[in-house]
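Single chain ahead, by itself, as structure tokens, in the form predicted alone.
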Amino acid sequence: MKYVVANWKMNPTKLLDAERLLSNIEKHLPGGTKKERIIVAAPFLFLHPLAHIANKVSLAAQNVFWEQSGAFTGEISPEMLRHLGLRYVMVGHSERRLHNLEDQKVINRKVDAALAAGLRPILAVGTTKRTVSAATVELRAQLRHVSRISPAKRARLLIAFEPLFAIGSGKPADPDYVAMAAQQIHRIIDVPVLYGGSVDDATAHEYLKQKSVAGVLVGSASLNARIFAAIVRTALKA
């Protein structure tokens, strides 16, 4: 089965109804499913109380700071992540790169300390080039650090392709580019390779037929139980 991932981002605001949609999806959820590969990247502020209903799915952390404890007010850190039982972590979202100024350096610093921590760091990595060999620089550049890593702690990564012009705008970026993207992140650093940007039901099967595909990152459609998992259907077929 491959990788369906989640990305509630800043929703929903109230707890219950975090909790209601978990169960949906649990509910809707077909037989079969593998939970280290359903992945429901929640809020901070309801990810203790939803690791109690968390049966079919893993839990993970949409953020993390590169410190595991002192005087950092506001910050996560991976130790606190670890010891809430999660495994995953998201990590360099483009989100946060452009309404947080993460630049590449602070995000290195997150996935090392995640690895650090015994944590499964998914990192998303970006591109605003519509063509192959343009994209291909811009990822080299944000994948150099990872690449180097030692290959115990390579084998815990995660990569979410996102092309900054499919994510929100829903239309998703073209099946045969994020195909040879994927090949071409696959040449720098083997790690599975997730597509993330305006993924939705009808759309998710184009990418998960690829091979060189590993799983797909969710974001509004991961709002609908029945969306998200129609969504990991379609990823048990593949």
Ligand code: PGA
Second form
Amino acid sequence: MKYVVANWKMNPTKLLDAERLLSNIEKHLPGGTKKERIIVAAPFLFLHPLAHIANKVSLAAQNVFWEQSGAFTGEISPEMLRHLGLRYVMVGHSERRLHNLEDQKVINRKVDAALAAGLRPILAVGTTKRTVSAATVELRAQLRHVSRISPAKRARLLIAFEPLFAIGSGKPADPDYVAMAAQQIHRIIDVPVLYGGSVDDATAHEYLKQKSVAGVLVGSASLNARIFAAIVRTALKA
Ligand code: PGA
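Would you mind giving the form predicted together with 2-phosphoglycolic acid, to go alongside the form predicted alone above?
Time for the whole complex; same chain goes first.
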């Protein structure tokens, strides 16, 4: 199956609502064992309690620090996530680049630290250009570091391709454009490429059917259990 990542962002505000949302998602999913490729990225605070009730999905953090321990007030390390039993962590989301002023150097260090702790980083790469050739210039700059990581470590990496104009806009990027961009990414680094940006249950199949697209990363639509579960069911068939 392909990957489906829910990015809950800074939602919901209550633990009880987070537990309800996860339970509802699982209620709408077909039975069976835990799926490595259905991933819910929840706020840090909720990860521990959610880990106790997650039966069908894997959990992810939305961010991580670049050191494993020490005098870094307010930070969460890759080792901490690993010891919680987590496998995945998102790194470099465009909202963190914007609001937390994370630059490529910081993001590269986070990817390295996550890999060192044995995690699978989901590296988000955002582009602003609407033509594939112009976007490729942006992609090369954001992927230069990871393309040089050793093949053994690189194999654990996932890329989330997220054009900035598509995130939170309600207007997902053209599936052909996404497929071509994913092919360009594969020329730079051969790891699974997910698409993110206003994906919902009506559009997910447009991306999941593309050979070069290994999955979708879903923001606002993932806060609706029924809609998110519908996207997962599409991915299970893809
Ligand atoms: P969206 O968010 O689906 O709400 O556009 C996607 C993302 O930011 O990862």
